[in-house]
Amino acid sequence: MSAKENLLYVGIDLGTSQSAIVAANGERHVVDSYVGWPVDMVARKVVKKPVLVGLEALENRSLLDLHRPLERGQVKEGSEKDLAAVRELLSHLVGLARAGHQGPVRAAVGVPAEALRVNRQQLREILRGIVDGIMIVSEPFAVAYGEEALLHTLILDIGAGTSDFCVMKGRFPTEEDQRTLLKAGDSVDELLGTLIGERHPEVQLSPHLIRSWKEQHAFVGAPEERIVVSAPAHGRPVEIDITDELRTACESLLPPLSETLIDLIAAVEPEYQERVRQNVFLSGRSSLIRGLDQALTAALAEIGGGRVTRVADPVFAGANGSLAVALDAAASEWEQISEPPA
């Protein structure tokens, strides 16, 4: 087997709730971005494991120091333990993707616009040791590559901490091309709280329940059905109706991120702005809040109309078309990073 056939490519799609990983040899994983070390011996002796990663750390998060290290798209400021459990997360990541492949592993990692010039060097520090050559891209890039969307189209991946804007334009996106809101899942897991709360004060609530409410139910315009859900109240559980509550929560996303649309849009040459508007495509886990894509559409009458589509795998759109970039990129293109951390 020659050295390049020996090589592993993988994609990564580094995300703030979750994050994915495609490797070309057919494993594609998703995890929650969490990680948790056992509180002390009794929780030790409990999960009998070292450090937990993703749906088991949040299953066992009463008996772990949990942490969910990325904030916003980036990796937190300040927290050796957050450092940390950003590199059990990749190792973990790759572990899964290896499937029992021994040989190098070269990653490409997709990643936030602002995340991509903030954090570029301490990914690499983190990602030394776990693969051998990395590439760091912007997420929206990375889907328009992996769906062959290169040329006048405007990618909108929604994810947890951020909304990332792209522009394609038939080259790599500059600055100008790129745009990252704040305005994402993590803000509607926020406000749907809030008001919840306000309506409801006698139920007792945790971030973990409401984004379980908002990833089964999330919706923008006339509901389908009234939401009731069940939640415990002085112990007892109650049902309550969040329809209006959670209606409210996902349409704050609307405002914010129509303006920035149509802000982008018009920042494009006169002759492809029509091109662009009819190619809009929205991916990442909160883009399958439900009628968004029909919302955002609407939204684009007031420039002319326009057209905007949700890809058909939002949640590996990311990680796939980084794996797409990684297949495609020349050897002087890849930073080695073998060597492990000192």
Second form
Amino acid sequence: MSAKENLLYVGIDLGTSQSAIVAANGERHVVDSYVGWPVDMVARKVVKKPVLVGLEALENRSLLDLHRPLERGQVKEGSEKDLAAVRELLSHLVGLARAGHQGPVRAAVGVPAEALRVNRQQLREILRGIVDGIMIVSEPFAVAYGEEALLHTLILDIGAGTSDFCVMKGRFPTEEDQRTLLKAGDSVDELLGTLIGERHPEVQLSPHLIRSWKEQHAFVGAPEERIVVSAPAHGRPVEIDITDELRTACESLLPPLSETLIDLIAAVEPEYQERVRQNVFLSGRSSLIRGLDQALTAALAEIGGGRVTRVADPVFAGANGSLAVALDAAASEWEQISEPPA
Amino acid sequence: MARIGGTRVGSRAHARLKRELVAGVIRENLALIEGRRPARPPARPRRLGIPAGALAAVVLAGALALLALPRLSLAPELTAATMIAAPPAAPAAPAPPPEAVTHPGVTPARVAGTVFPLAARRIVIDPGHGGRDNGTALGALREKEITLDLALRLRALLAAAGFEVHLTRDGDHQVSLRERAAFANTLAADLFLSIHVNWIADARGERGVETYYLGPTDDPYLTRLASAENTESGYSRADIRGLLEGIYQDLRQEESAAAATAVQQALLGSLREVSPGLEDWGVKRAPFLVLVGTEMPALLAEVSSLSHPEEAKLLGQPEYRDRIARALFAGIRTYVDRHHPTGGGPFPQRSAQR
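Cool, the form predicted alone is there; where's the form predicted in complex with the partner chain?
And the full complex, kicking off with our chain again.
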């Protein structure tokens, strides 16, 4: 926070499944990207709030009109309710970060590398009135900036909706330096659900159940142990071994990720390709899949070898980086990109 | 100094670099606020060959001159290398070809396009419709938005592969067919691809992909389709007459057919993985004015049918659109690799399509 101006700077990673905020006053929060409104007056009395966000919304979902308003890293199209849900989510995040701060807030928000201009503009519109200054940044670029990996590096930020790439070449990255794939955590969940359903048709599955199994046990390569989970079947809990399905689902990320890595590296100037290959960094919640960094390192052997390393704080790396950009922008630069309140 | 990885730089250079990066973020946000595309650093020159527009003029002149000769097999000294070595015309716009001279009793030999390999590096992508012209629509899905989304995805893929890519529109703008063709001609593009989504009014249970290149047709359906697409073309009747009189030059038509075939095969191969019932409606000729007005190989891809409920649902999914874009990319790559093996440039030696 700037003592002179009583400004609070925050960095936001608005994710399909989880959103994170990091503030200059030290506040750090991660929230599940769910918003729910009580379905009727009875539900309203039970939950005691007009709107619930995050884990609280998930836990009370039977009483709520529940929304997961982001898809592929961007606001779902065509739904006013999802727009309202994003506003509630962002208000909630900023409220958490304020921690009593009353003054103006300036926010830098990360978006997928190839987010369309119309989606970035939409996000600016949504944020007007919630914060006093808005900056939109590419998510993998924000990670690179926050990690100070600014030259001859490649960032791969793997979330739920998108996997975003950014090659840092010692200048502001262009569109050609960045890529967004729609293969990420959600596609793993989808495939996992399909595979388990095919093998165990009697088991009752839900997206939340599948996601929780993945988040607890996700891996690529050789399993350390068999993964057995409990799931209901015709009302009774049964134990099912999901090791092979989980491995297949997680490994489905490897071909598109490694191919895109190789494509981007091939577009780097030849004399710098070796350096970039040795400096590939993973961030994002889905980068926590066990063995993913080693598997991608092995994939780079095809082009002469390389090294893929997960950053120290993959869940907050995007928000940290966005905050770093926000703090480093001069007051005059913030003035340039300020718009009148909505 | 940089904390992790990459290349370490001195503290001053590091600070300067960070300043530049923040300045880049501010530029992008200013462009967002002003509703314009952010300025990009000028593209590094990538094209290694002679500009294709000028080369096409030389080649075409040479081809027509050859047609005037008695039928002979090409002597080694009249190979492509000799033709390409001819000095290029200075202006980017191709010079009009000289009138063909034929000898009585001689049937001109048609010269295959592959005899004269051309560089193919500059591609214009044309997202169909735009502005007040929605194209076809179903609920919230509008053709103009789908084609723009596909074009942007395709542009990213092509640019990453080393192509120079331009769009006839990069937003929801009204652009006449004439302006689209003129844009491509001014750039002296090597290939023009127009992206559209189909609507089959009287057969909504059908789903397929089809790709067109310019040429006459006797098919009344295609004539009606072309007429519908040709509305608000920006051309006068006199313009159209002039265009039609000169368009069906064998070389450009052959190249266009080759490109259309490659794209059609790639689309079918990829989209059938998701929609096994997708029909192959083939590669066809039709007098679409957007293809007629261009001076380079040109094709129009109808990548899906919004009239089919299942297709419409898929078209609403970003992942399916990504698949379409990758298939278009694969088709273009196939065409370039097979028909322009001397295209040059550091193409990644991998298949783009999975």
